[in-house]
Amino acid sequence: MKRSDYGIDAPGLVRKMFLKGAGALLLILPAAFGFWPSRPWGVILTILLLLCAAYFLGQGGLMLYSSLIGKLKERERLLDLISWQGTERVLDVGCGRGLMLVGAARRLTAGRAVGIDLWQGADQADNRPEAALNNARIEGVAKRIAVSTADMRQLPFSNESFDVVISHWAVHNLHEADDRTRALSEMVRVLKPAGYVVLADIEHHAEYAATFKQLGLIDIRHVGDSPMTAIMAAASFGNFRPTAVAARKMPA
């Protein structure tokens, strides 16, 4: 039986982590043949290289765990933040291989989920529309989803056309703050009154919350902190903290 495959996030970075860790271990080999400097410098160099190897291999391992296991658990926790009726129209911004898109579609009965992306392979391994559609077929929701190519800074949808807007680890790929603000403004524009937005990412959470407040959203809160989040944040010196900001649009 086929299983859905939501890919490795940032595959190039994961590869670099493992290569750097393996490189540090290889550099220790000269010690076995007596080529290291005499004590204490040889011992110090060996310890430093072991620490480097442990750090890079550990980072790579955490990223793999997050891609293969952690994000599936996170998906359900994030979707549980929404009071589903089953008839919602959902937009997944930066849907990739369909992690959140398919998860949302599984909670729909008469609703529909739409995913948009620019399909960049650097963000996710084998990132393409066909991968999202295939995962939807495997999980039995193909009739409830659609995908298209679009830029989150200029969404091709009319105002107030979605009940729910979700995004998972996508907005941080916009490196300029002005671009991120445009993307969030577009999410709010297409969101219906009283609609939900759940924006999960690895950084910029305070910025997102402040932008949503400026755009008039209510019930803004940070969600998703866990022991694993703390471990990832500590291991990356604060550069990788996968949490989310949830909010609602003011009712009409």
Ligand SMILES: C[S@@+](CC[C@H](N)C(=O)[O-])C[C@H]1O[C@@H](n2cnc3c(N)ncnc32)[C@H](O)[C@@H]1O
The other form holds:
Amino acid sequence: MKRSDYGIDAPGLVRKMFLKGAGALLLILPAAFGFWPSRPWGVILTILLLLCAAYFLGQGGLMLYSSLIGKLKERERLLDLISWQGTERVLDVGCGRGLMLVGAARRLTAGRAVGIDLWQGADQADNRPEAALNNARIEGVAKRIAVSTADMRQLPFSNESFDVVISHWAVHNLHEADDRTRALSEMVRVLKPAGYVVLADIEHHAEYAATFKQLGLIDIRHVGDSPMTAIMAAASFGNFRPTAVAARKMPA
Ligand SMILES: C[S@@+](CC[C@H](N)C(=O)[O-])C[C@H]1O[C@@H](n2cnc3c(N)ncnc32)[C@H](O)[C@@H]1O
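Starting from the form predicted on its own, produce the coordinates for the form predicted in complex with the named molecule.
Below is the whole assembly, all chains and molecules, this chain first.
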């Protein structure tokens, strides 16, 4: 039986981490053949290189774990934050290969889920609309989803047209704070009154919560912290904390 494949995020960065880790290990090799400064510099250099290797290989390993295992578990935890009726219209912003899009569609009976993306290969390996559609077919929800090409800073949808807006590990790819604010404004614009937004990302959570507050959302919560996310944050010096900000639009 074919299994869905939600791809490896930031594949270039993962490759770089493993290459740097392997490089640090290779540099220790001369020590084994005696081509190395004698004590104490040889010992200090070996320890430093071992620490570098452990850091880079550990980072690469954590990123691979998150892409292949962690984010599948996280998807269900994030979707559990919403009180599903089954009839919702859902938007997945930066859907990539369809992780949240397909997960949301599995919770729908009569509703529909739409994913938008620019399909950037640097952000996810083999990032294509067909990959999301294929994953939807494998998980039995192809009839309930649609994908289209759009920029999250300018969503091609009318005001108040979705009951749920979700986004997973996508908004941080906008490097300017102004662009991230535009993307969040667009999410709020297309959200219906009383609708839910769940914005999961690896950084910028405080900024997202503040922006949602300015945009008038209510019930703003930081969710998804766990011992594993704390380990990831510590190991990456705070650069990678896969948690989420959840909020609702004021009822009409
Ligand atoms: C790390 S991937 C995450 C994909 C998917 N949400 C997941 O969790 O598997 C980030 C996604 O954001 C998309 N993206 C980046 N900038 C975008 C933009 N301005 N508008 C729409 N999508 C964008 C990328 O193409 C990529 O698919």
